[in-house]
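Starting off, we have a lone chain in the form predicted on its own, written out as structure tokens.
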Amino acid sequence: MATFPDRALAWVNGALTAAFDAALGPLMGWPPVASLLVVSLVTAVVMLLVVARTSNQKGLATTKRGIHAALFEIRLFGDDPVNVLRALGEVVMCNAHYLRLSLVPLLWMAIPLVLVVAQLQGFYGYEGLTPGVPAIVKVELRQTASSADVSADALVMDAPDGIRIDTAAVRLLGSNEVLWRIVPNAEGTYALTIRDGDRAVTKSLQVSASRARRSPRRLQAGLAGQVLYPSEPLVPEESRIAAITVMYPEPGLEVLGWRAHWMIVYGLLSMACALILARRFGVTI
């Protein structure tokens, strides 16, 4: 049953979603990495104003003098063993300081560039689907007493036109969950149903090589699972289903020649922004 913080946290990512999508839907378009230089751009201003904010500016400026002043000692001082000693001991107390000013505006940030996160992931973690090239589809159904028995045959998945079901649905032993192969036979956005008796459960398929937003897993309530996978709404308590998934490729951005996460970019991104906004917005970081 969904409790209070899965409610909370359902109504949080709908909002969220539906903010994303206003937000990002114009950029889509873009070559993802441009798409990805904005994003990383408005969350290096709001980690700057959190900074700002949140943090002791004259601490961290006077213990980046520090560390600054004993690294030239050290340069300077060279060939002195006993000064090169002292000062390397300020640069770790130093450090440990700044780490620990710094604490403060990371908490601070730490749960909505989780959030922040999770809906990019949903727009530049995976790639749609390819017409002709199969896909899979599992569902998972709960692990009640009920449950453990049923039959595959239970289950019937209806697909729209330009999916088709390749395969019956296949029961895997000792487990809970059920698989269907499907090719898609044209782009589009779509949804599957899943029918258990009179009930049923839709899901979302992308069929396409343009930039969307992508949803691997469609889940029941559970904290972990709607922060990991927000773009959908939770599937009905009273359904035995527990979560259905698409598994989508996912191929990594390609930065001059490379492949990469996208977090990875996404992560230099936002640091070299706030590097260069710092002094305009007149933070220390």
The other form holds:
Amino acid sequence: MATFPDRALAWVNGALTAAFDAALGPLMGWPPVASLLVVSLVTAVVMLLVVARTSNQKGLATTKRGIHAALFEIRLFGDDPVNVLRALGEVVMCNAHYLRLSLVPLLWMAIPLVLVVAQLQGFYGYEGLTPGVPAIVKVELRQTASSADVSADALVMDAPDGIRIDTAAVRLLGSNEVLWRIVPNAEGTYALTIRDGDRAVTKSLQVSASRARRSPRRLQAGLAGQVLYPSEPLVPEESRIAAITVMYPEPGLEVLGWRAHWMIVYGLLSMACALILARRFGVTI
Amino acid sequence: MRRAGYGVLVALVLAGALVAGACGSRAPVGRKVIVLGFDGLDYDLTRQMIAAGRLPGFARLAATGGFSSLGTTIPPQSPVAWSTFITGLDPGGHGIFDFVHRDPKTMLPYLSTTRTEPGGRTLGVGRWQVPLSSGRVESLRHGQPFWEVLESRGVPTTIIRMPANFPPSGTATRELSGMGTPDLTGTYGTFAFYTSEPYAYVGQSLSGGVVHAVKVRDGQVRASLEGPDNPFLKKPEKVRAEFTAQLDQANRHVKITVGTDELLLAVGEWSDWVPVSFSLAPTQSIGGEVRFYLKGLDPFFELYASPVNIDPMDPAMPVSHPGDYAAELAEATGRFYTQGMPEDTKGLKTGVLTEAEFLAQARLAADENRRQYRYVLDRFSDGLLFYYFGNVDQVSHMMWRARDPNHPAYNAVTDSPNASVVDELYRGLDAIVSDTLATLGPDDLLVVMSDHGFTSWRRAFHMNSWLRDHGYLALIDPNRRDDPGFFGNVDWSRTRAYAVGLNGLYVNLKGRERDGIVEPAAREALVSEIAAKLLGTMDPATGSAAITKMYRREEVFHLAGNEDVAPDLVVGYAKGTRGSDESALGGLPLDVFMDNTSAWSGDHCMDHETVPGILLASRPLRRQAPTIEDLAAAVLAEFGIDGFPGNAGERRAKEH
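Now show the form predicted in complex with the partner chain, given that the preceding structure was the form predicted on its own.
Once more the chain from above appears, this time first in line as the rest of the complex follows.
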């Protein structure tokens, strides 16, 4: 049974999904690093505004000056071990103080950032399926049910034209999973339908090399699951289905010949943008 | 001022890029020369099929550029012949005389084309060690590859799957290694077979595969794939990657989970490539890839796993040049077998795969190769492209029996359905020829060649047993007349000659072999005596000579620094007879002759004159190439280059 936080998060996810689709949709034709740079720039601006409002700027500036002074002292009095050790201690203390001052804006940003990253994961974390290349669709049943309870024709998957279902429903002994292998025949956005008697749940499916939002999992209520997979509405409560998963490839992004997880690229770009813009916003970070 | 500074900087960077680009670019040659290397295409069979109108692409070539036999090497073995093609040298020059050589210091056989050396010094902590230097893979082939000459003259070259070119020479514009490339464990292919049948393969030592007994518990099998020895452990121990197989007996499917990858497999189905990561130490892992085949679920779980191949997306050993070229190919056309001889002949030989399963697996390998060829061909616009296809050779080895009712292992019921398998593969290559011809411009050239022919292998000859029976090879325990292999029962202090490899025979020479007893002065007489006796040896089953040619090394090789490796005599077996596998690795079965009842029923390691290769071209070549030794020079002549191989003196000395 969905609780209030579940329903609230589902509503937030719905709103964020619509907003991100509207904002990022037009950028999806760009090279992924270019659109990610725009996202990072916006993130940096928001981060700087939050830091400006929520942090002790005076304290941060003083602490940074303290660190610089101690480092300068170490350089100047390198032949005086006692002074060097004392200055090193000051660096450590100032750093601890700096971290404590940074914690406040970090806490303000943490929850929104997690929601944003979860949204971006849908756009940058997965690659679409490829025509002719098989993929697995996995249905997880709720703990109360088991695969043994599912009669042979109880769970059926319907696929639209363009998707071929390659195997019968595979039910694994001692597991709550039912799996199918599908083979896309053509590019497109599809909806698979899992029928359980007279109830049906759909799952989106993206077959395309171009960048777009992709949702690997559709889940029943649950905070952690909703945070990680916000792109689709919750599976209805009355369904025996706990989750439907499509296994999209997760190859990472290619930047200057190197392949890296998109979050690393996003983090570095956001940090770089924030450092460049900090002075313009009058913010010490 | 700052803007002006940026402007200058940008201009400098652009200018630098232009200069660098100009230095790296080459004047276009303006035409394409494509050499298709079809391993093991037999001259007689090709001729018959062309005459019957079954190879229209080949026929077009024959009509426009000619069709002839291509003389092969002594001995006519693939690594020897391809090394000769690459270098224009005979085995004495390039140093590859057989699949297997022997180390005269240990008397043990080793694979002839490549040497792998582990890292040197290590730093030890407990059971762990940190290698301070990395291991090394070294090609043992000597001589200059002909494409190096082209590159030095500004001709771009693409050399794909050239045999005996592992690790890649690094001298072509693009290279992918071929025959001779090992699997991740360093062997030429070791499959794994997981079975819940408790008595399967009990007591059998499978060559080329490992059988794992598994148990099905709660509908699940837990097992592991085996990788190489972990270099971070002091005591050698194989690294493993766990996997699970969950069974759906009713629908005859399993779900296999390897790392984060999950796949569904039906009974009788081959999986696509599955990447596998072997953890060596914290933060250190090595990547491979594997294909599964679900043989059965009922009454027993039976799962085949291919040899773990080097992952082309992240190769643990060099398989291409430049290093990321293998990944480019894999991204464009899918993961592929990096192992040099991908067709699992060992799976069929050991009975783990049936003929139908072997053929299905061979088809997978062939399809991958064709897809990749299409990609390479579409991007090839200038210079030389060499592309190798080895599928016909490997399948011919296993399926030749089906076209020979006189083969001792021929079974009319099981073999007759496969009688045309080899012919169909020839037709597949013909389609490749036709497709390639369609891409040629008026100045372009297509050359089709094979390194040797093929014939039925009906009788096996145990050379070491013959040497034993004729008093040249002595046993430590005379009451035990056999030897399972590696000369375990050989008394070197009384042995004058021994055999290693499929065609090589060696004198136990004082000063060369570890326990040599034959004085150098007596070598010539001994060699003559053995050659004469072998030429007079009749096969009691056929009443014909078992050996038709014996070659002294001085007669056929120009030994340029490879004296210690070269055999003293090369045996030219009569057509239909071949040296046995047992003898090749120092084994001595009781008898000298036996019927070949192995699934490996076709071969070519006989008298080289009986198994020539083929040569076709889309127009007459500027320079004749009657043998494979002349072919590289003929290819270079098409680019106006003479004088290959480079060392003219060495060449002349050989010709005299």
